[in-house]
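The chain below stands alone, shown as structure tokens; this is the form predicted on its own.
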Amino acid sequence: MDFPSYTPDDTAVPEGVVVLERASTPQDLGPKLNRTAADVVRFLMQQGEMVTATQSLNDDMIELFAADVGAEIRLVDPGEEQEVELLKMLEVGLLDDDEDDDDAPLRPPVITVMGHVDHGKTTLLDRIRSANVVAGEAGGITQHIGAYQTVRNDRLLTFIDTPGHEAFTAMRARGADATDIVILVVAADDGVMPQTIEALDHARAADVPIVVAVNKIDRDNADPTRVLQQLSERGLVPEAWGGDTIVVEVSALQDLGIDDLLDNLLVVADLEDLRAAPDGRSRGVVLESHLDVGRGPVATVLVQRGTLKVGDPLVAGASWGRVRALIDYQGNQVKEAGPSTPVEVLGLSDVAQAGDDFIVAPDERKASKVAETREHWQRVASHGRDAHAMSGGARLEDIFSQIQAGEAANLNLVVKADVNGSLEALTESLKKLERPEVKLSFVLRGVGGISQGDIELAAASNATIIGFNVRPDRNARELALAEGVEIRSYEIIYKALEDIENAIIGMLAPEYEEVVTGDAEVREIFRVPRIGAIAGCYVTNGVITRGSKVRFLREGTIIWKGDITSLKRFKDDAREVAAGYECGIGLSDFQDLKPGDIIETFEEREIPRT
């Protein structure tokens, strides 16, 4: 459909905030804020956007079209209006914390270590729960949040183990938000690093105590002085300095300090005065979700108020089912957990997303309804996201012939991991690698092994498979040959981050920068039969060079470039002539010369893609 120009229309938008949906499509936009799915069209033309009617709109383009016609909107992801509707259903109020828990009985703190790789964190937990989870993950990386509990004078401590690596970012923002009492780990020989200037920034956000523990004072090159210096220059001022940071030093390797960290977090437990209901319908937060072959999706959730029970119909996010197991941090099944008690959940539908919100509902058929309610929205919004994304997408293999033409590419990705967790940090990190040459669409982000309906989606869409902690069956690996998918497969996430990156830098189209070589004005010119215009010089500055390239300055200003065809000093030919000596220059096609012009040459270098 042909449209004329875009003109402003001054009709009056409607007062007030108007709400839109994400990947709205001019259609469905246009008549909200007064105008037709033409103007929207027309004005996106004009600001270098090729859409159609019916085409998914990104937020920038809506943002844009609103701004010119004065309309003040909030987006929100298709479906979110209907969530209060479902919280209506599952008779859940909207204003949970303003219960009123004074009077209910003390929790356990729940406490999340958070730090810099290698300063300990894990060895810590490991240490504390005396059970030794280090040695077997690969690369020494902690790859999925893990909650435990254990006792100290009788009462129990609950602990979330958020990774330090920084793919891990979005995960340990989730822990932090659902803990009462953050343990910030530095090491003694290290100090402060940049993870964990991101971790205090987190625990911040929110709004928890913090528990330093100085770990490795058993170092020979410890140095704890340092550790609380950079500590109070960041706010953080230990209470032996006079601040009220409880500071512990430790040794998780030796031992050391272990039962004194403890006895401070209960003190701090003490001063928050930790409680929660455990009568009513349960709530709290899936920390970790993964596809048992087994035992069927599992989901690790934390309780936050009232008790968790067999038998309970439960909905989180857009999975639901009744509970049909806990199993509680030892690997025991339990019939029940209460406030701030880590479970895993078997018997719901689908692999819960990490962070989501779980509620008992009052009966199965309204946690089935919410539960579809939801899946629906959020398949909606997904779709609307990737399609305008993946409009044009190539594979690796492809894109470098779109770089080269000029043109922006989309690398469309399907990314599949063994848990929820590694799945939403592989996916952020991934974004964080995007450049504007090349960007990422994410046609597929699943929990599980590679599928051949994976293989199919991956053709049909030009997409590369990344795997994380899975493979492809054999069935998938002879789909993925004969359709010619590339699939790649990682366990560690630092070498999954690293070829990725390596491989978009390889398609990214050089930058060069032009250095300035040398420079020489012009004295006298010379006639030569034949040959046409010398330029007689005098180097003021570094080397010039034969077969250079040549910028040529008359007052300041660029008349000519081009290359340097001859170079001479008196008689002979020269290689090349450094500041302070004269020459006769040949330049390929210019013949304009005058004197006190200035010849500057010039070589263009690559700069590396970092």
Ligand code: GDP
Given for the second form:
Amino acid sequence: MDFPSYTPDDTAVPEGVVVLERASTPQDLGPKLNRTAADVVRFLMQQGEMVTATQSLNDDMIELFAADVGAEIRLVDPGEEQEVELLKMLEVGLLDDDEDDDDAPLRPPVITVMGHVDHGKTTLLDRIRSANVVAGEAGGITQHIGAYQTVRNDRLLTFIDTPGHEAFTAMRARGADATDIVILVVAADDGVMPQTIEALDHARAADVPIVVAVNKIDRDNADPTRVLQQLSERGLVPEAWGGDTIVVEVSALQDLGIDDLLDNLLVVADLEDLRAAPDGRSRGVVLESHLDVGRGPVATVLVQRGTLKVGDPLVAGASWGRVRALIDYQGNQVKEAGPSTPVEVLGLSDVAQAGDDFIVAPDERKASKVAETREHWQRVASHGRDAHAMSGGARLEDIFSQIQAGEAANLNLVVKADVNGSLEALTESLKKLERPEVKLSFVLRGVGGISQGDIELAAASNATIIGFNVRPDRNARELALAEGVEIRSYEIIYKALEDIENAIIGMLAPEYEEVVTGDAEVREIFRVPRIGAIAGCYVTNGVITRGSKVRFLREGTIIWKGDITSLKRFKDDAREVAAGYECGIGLSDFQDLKPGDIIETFEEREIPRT
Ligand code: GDP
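Output the form predicted together with guanosine-5'-diphosphate (GDP) next; the form predicted on its own has already been displayed.
Then the entire complex follows, led off by the chain already shown.
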């Protein structure tokens, strides 16, 4: 076939930086670069890309053409330019840190804990949470809503409850700066490790002050001096050695040095002079968001300015609504939340994304208008991003052989996760695995269980499905088997990354497939005195066996994992119950099942590699 030839015309290079929207079509792109749509199409044909004049182009294609024209461009997400207009409609400016009023009252510092895996981030967060819950609530139930507050010397401190730099970086990638101070946890026995350095780099890039917590000083082989030495080499010179880095020795496990750490955080907060006006329309950032079966979309937000109140009309990214209820981290309903307070917000139309700004709108109509406009632009943008993902995907196992054959491998992924925060964190970290010979494309990123639709999409685009804390239902599982779609489920982000990294270097470990042995649907919950709750179930598939491993699923999301300890047919103990029969499953450890939940039993089997 003969293509009309394209000869670049270098007489007309556009001046200055041309702002181009991602996912532009040749029709939009051509004229902006002093060319016609046909020029763009012809040029791309020469590069082996067949596109039509009205088809969305991916970033590479746009950049390639611009480079050929010799134009300097800046790619923006569709809607980015419009965002300024939308904020005008909400009668606010872009969120600017310098907006802080000098005479506004002080606000609590917002703190994120980072550091290498196993150095004690979670233990430290738990220790601070349990030891210093707001007075009067000691011993009360604390919820994991993504953040919590604690008191020291009558002052509040706010902690973001997702340790690690992935979430922090994902938030920053979306333009959100929620954190005022980073605690860098370094285990005294292990010293500075790769993720310590990564965390340090991220905190520095964000220009956030760092307080070092040297943890596990209770250990016999603790060597805090070595840690200080290693940190100094990285430019974090401790105060004791004449530098300006605050270093506190702690044992999260044995509750040593925690108050000292909190005191030092307050010192840094004072130096930073963190202030925010408690009045005026509130705004802030979404920390976490998910769909709750009973309550609808739930977002945990961090209030950064003003006071958020029940009844406020609100926009959060592309979702909106009137605040129906506010719930603090202790599970109490509250009427309002001031600066630096984390609260759960009920009443939004949709699941917002972690890192989205929220703003109280002048009225509901404006809130919905802004959210709808954003949603429109997000759709356009994601269409462009994924436009190219459909072609030439490879299965995880085949990646290495493709690379070896000298082909550039394209790994298409469908990523599903239980909540938005983990979805963001996972995709952000996955993106970092990209290298010249392996391109990762996200065909779909979504929150919720793995559906038949996901399998169909994965089959059509040759994608591997990565599930994080979510599972396929039976229909989806069967379809995946029939279509040969690979589903990999993880409960730890780092494991997912490890697998993909290993696939790239051809060292994919033997896969332990979790073979589902039975499914039962919960029909009713009985409370039996002294025994607790029993789920009355109907076995829909396979066999449910006492002692087998089990997962409880609600709308495809894993809500609990454990073993089946008691299984009954009517009043009698049963060893196994087959499909088509009813049974009672004892819930000793997990009492929170509801009718409609699915109980799935499984076995682990090694899949031989070919
Ligand atoms: P993370 O991965 O950084 O969140 O680390 P974890 O908080 O899960 O802690 C990893 C392991 O280190 C767990 O077994 C903890 O019990 C242990 N650990 C945490 N803090 C301390 C400490 O201060 N002293 C000792 N001896 N062990 C600790």
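Since this is a predicted model, take the numbers as computed values, not measurements. Residue numbers count along the first chain shown, from 1. The term rigid core refers to the maximal set of C-alpha atoms that superpose within 1.5 Å between the two forms.
Novice: Can we say the CA of S461 moves by at least 2 Å between the two forms when the core is superposed?
Specialist: After core superposition, the displacement of the S461 C-alpha between the two forms reaches the 2 Å mark, so yes.
Novice: Any chance the CA of D519 moves 2 angstroms or more between the two forms, core superposed?
Specialist: Yes, its C-alpha moves 2 Å or more.
Novice: Taking the rigid core as the superposition reference, indicate whether the CA of L481 shifts 2 angstroms or more between the two forms.
Specialist: After core superposition, the C-alpha of L481 moves 2 Å or more between the two forms.
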